[in-house]
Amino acid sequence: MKNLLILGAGTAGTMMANHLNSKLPAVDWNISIIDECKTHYYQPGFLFLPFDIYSSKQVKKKGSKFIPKRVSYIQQSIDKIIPEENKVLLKSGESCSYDILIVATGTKTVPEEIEGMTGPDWKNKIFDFYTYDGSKALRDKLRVWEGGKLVVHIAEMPIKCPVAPLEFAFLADSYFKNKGIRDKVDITFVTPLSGAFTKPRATQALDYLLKEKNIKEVTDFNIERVDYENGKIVDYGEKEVAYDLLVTVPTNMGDPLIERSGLGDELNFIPTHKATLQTLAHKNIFAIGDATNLPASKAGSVAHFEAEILTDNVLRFINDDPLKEEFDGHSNCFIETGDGKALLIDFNYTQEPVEGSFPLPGIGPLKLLKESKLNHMGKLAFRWVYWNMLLKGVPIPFVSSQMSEKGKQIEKIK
């Protein structure tokens, strides 16, 4: 009997756990998952949470339920990864062998890296959304802050959803006005890349609706320190700005145990093939979701359609067939523009989110790079769509793991 080890119970590894159960033999293989947190969260409900959009129910169940009963569910602490020994450690003394593992560690906000983000105005006057407790504590200040200067800002790349700090002043812009104080309250988005986002078609349409929507914006801010007894943020250049409330995404880093275990890079992520998903220094080490360092968005949509190519790779790995090179990047995520409206964006490693339609060619009913009502119900729609499919390893219809240029108006990246 041969064991495969998933660590991590999040969206990816919950995914790889149920695709692998109906695909490996029980008589053969044996499976386990290994998580120390027994609460699984809808991470993009977290956006919705200070807004009072979502409920704190409505974003976390209970993790088990979505583990095929096949699988064994260890829920401890992990200490390391032994790969010269196809080995983890528990932090209990305990040891877990693996044939295959697959690393589904995901990404951490560590808000500790820079300086004076943690002080006293930690969770009084700066706040951060990804987080469960982090949302929720925010979602109690906006119900009773009477406005000022808000400043939406990132800390520095690569981070979780890549288009949800936008999102957030765009919703933040929205809620105000619902609330009847926009004109109190003065919104910045602040950012280290030169745009709105990382890709430059998506950024023009994203940049003019900041300007539509009056939210002053602050490129190339590579954050030093948090000057929180003065109220402002500074970067190395000394470039500043000041804040009454500060919404910050601290840094994002992979898993401390892979550095413990020595597997990661300098944010603990782990060097894999962007096409196979087989780590780089260990074949039968697998990396998927969050805690790789591939090229593409960190974000449950990306997971989907890595889960699909790993699970057929992972076959292939047993049955020493050559590895299909398929995963091309693919990502598509709602981006809610305030005002019961959302964009549609679909992309991959080699292709500019565009204008067409979306899941089917000509017809959509989704477009691809507009602003409707319809792309924001399908936001809303997707939480349903996760819980029931996504975790599930449930296929979406008409929505494949490489990205379709049917229906779009393509521009390859040079």
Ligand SMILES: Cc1cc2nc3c(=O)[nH]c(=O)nc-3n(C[C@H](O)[C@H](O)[C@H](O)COP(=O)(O)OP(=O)(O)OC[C@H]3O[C@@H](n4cnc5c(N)ncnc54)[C@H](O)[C@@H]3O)c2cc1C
Contents of the next structure:
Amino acid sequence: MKNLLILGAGTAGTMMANHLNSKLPAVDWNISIIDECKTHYYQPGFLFLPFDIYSSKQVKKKGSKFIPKRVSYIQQSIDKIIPEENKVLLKSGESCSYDILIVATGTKTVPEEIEGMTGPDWKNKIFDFYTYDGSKALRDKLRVWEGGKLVVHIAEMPIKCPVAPLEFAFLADSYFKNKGIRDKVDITFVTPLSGAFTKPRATQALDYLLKEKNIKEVTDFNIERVDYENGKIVDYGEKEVAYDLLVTVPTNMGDPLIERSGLGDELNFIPTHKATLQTLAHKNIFAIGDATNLPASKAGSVAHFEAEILTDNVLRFINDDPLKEEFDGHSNCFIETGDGKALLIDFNYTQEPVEGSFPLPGIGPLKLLKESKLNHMGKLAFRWVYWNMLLKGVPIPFVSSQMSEKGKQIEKIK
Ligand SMILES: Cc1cc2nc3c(=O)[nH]c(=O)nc-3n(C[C@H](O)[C@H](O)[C@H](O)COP(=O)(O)OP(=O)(O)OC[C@H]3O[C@@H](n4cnc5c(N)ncnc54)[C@H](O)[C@@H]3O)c2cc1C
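Next up, the form predicted together with this ligand in place of the form predicted alone?
What follows is the whole complex; the chain from before opens it.
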């Protein structure tokens, strides 16, 4: 009997457990998955929780509900991987051996990386919405906040779901309009990038929306410290932005277990082959989702497309066949723009977000790079798709793991 071990039962790990459950013969393979957290969170819902659009119940479920019965679900903290011995050590002192390892331990926010961030203003005037606790605390704050300078801030790239901070700013605009206090709230979006987003074509559309909604934008801001005594953030060039309420996306890093295992880069992300998902250092270790160092978005949609290709590659690896070099960086993302509308973007390693229709060429019904109410409904419907199809490995009709060029105004990036 051989052992396939998955580290992390978040979006990517759970999908892999479901895909491999149906593909690996139970007589030959044990499948195990390890996670320290009993709850599975629908992280895209952390964007809506602060604005009371979703309740806390709607963004979390018991993790075990999504793990197939045949797969052993080990609820423990992982200490480190010892690749030379094909072994994973748990914090409890126990160990698990593997023939094939899939690392899906995601990213964590590390607010301590910025001087002063976790000082007296943390959870008082400074909040994050990238964690369940942070998002809930921010909801409680927004319910009673009477206005002032709201700063929405990204500490450094890469972060998971790079559009989420922008979406937060757009939703904040609608939220305060609906509360009748928009004139009392001055919103500023502060980013280390030179524009609203990582991709120039989408940046144009998003910069326009920021202006239209009277949201100020401060770009190229590389934060050095939080000066909580004077209520401002300061960058390395001594630029300053004052806040009454700072909503920050702190530095994102791979789990410390990756550093302890000697497998990560300077941010604890794992060097991984961008098309096969095999790690560069060890042939029998694969990585998926936010834990990799791939130049793709860190997003659930990316993990979904990767999972389909990685499943085939695990089977090929077992059969000694060459791995498929098929992951093209495909990412697909709804961007909430407030007032009940959203944009949809679709891109990959070489193609910018393009205009066109999705998922059916020439038909849609969704339009790419255009704001619409239908896209917003798509974003809200995605929660159902996530719990009922995506996590369980059920194929989503007409959506392929590689980006389709049909019905889109394709332009190659040089
Ligand atoms: C606010 C927000 C909005 C988002 N919106 C979108 C969106 O609209 N569309 C989209 O596609 N994506 C979105 N995302 C991103 C998406 O949620 C992530 O990219 C996705 O969950 C990544 O999956 P993963 O499996 O790689 O990591 P995760 O789902 O984070 O799972 C990692 C798992 O590993 C476990 N783990 C880590 N270290 C250890 C350890 N040492 N021991 C034991 N267990 C460990 C964790 O407990 C966790 O369960 C959003 C994220 C956020 C925060």
